[in-house]
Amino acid sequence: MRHALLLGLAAAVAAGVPWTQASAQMDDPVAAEFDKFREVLEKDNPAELWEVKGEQLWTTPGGPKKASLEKCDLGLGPGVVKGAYAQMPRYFADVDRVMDAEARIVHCMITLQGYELDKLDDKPFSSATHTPDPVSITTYVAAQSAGMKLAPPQNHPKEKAAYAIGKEIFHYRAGSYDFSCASCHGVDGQRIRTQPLPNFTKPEQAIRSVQGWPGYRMTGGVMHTLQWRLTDCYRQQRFPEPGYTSETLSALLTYLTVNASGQVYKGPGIKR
């Protein structure tokens, strides 16, 4: 990819997510000490809140057919929610594509009721002002896979695609300062300001390209998905951002998840 996809996914995604592995590995005691932070400030972590609006948003009816997500299938079952989010992205035969959970949570807004993607598209991420639904349902159903260890499936022909694709997209070196996510996440023992950057290719490290999201950012007051964390770093690099809810950003997804499969998925947590 380049240079943003990278000083984003480095001063972001890295930025963002929880250190405990990460920082006993790398033995860095400036990232041992934001551990320590951050366990003190999930222990009332504002995400319950955007946790319970949705859930009050997948039960309630709604949209232009009035009908609630009670029946979206994420993988597990239509309705299913318990353990869902950890075992994402995956295929999904109704549509024929990998999906990631804030994709198929969008797929099931559009299906079942009745939303037009061109409307969820218009303002997809968090502001100072604007929660977008899909965030907080993400963060719902995120939570429900607290505590679970992450297994993204990699049977289906297309899931073993999607991790492909991932792969290269994450090895790709391109754009005005030629980098790629691999640049800042594909060695060790590098850094960006006081952080140490994971090696996302590494499974002891990758779970901190998945850990904590979705995550309240105490700089802005807000939910952001990974999603949005992603596109933010096309945006970081000058780089075309990928389409809302694209399989492009689904498949880095699965390459990143695969990556951190059999690591404990903590639920939504707290960024800078």
Second form
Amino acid sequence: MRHALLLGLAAAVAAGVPWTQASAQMDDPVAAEFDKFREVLEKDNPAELWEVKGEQLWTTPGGPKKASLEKCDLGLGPGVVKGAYAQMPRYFADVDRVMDAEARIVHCMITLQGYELDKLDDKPFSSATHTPDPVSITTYVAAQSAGMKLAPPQNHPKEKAAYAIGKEIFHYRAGSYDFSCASCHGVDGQRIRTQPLPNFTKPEQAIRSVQGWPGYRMTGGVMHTLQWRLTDCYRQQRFPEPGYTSETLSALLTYLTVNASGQVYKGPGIKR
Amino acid sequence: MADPMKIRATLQGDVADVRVLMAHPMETGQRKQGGQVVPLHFIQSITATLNGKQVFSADISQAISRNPVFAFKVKGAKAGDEIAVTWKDNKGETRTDKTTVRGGS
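We have the form predicted alone; now please give the form predicted together with the partner chain.
All chains and molecules follow, beginning with the one already shown.
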């Protein structure tokens, strides 16, 4: 009886999940159920509420300088938002470093709008009752790359260096658990409780580090970006917290995004 | 001020499929933060109009999730018609957003 039920479940799941989600995890009925769950929820994703808010924040003059962000250069020229998220992290000559999307947005809020970093990074992450502006803006910017292929450039020496540094950090074991990112995300077929863990060192699975972010977490109803996700990974590893929009996080994001290069980004997502 | 809603109204034949996302904390009055109960704060009523004529109304409770989604169908809608949705919460706060019905498949 039990076997029959399980088989029925697996068959229903196989029919419901598009082939693009096919992966090593496909044969796992639990993982496939989660994929189905996400697919259903993606249709009315509350993340869109932050897209709307982020767009307002992008176009409306704000900050001490009463300027909008429409002159912000996300790498494709001042004010060009479409496709920018899919081509970041990238090197920016004006700051002589590699920046991921949120780091660049925060940089623009500082230089164009006159905000102070101290205030923006005081409480940079969302809570149930408050979503910081950079999170909303990042969600808006990310949505303008929905359906595009990830293409973070690897031309400038600093972009290559960021990849190498990110790779190093990913595999660096430390802390009270003698842990690294790779301990969980560098091996095939691992899981934490029911949650299957993708192997980010493999191109076909690396997309899962980018896909669905920025994401709406149903637990608590909170909008989060990759800056939060990676910072929380540090906490889970019992590492000291990395700096908000730091080069450390940009380097890690470079490593992860370049590994997922060429795969289609679906825009802001939804998480359990 | 309350954040905007996101409303989508797509025609399927002469029926408009309306989907509304609302930004609202929907506090149940049971959650505590720092030892203090977070006061009850939830949407009580929702109404929708098609070109000004009411076509939908609902009374809801605090059992509905934060940032809720509502979907309903409106018969006899045409492309270009205006759908307006209004919610009102227990603190008397209210918000109205509008959209235009789009032709679908």
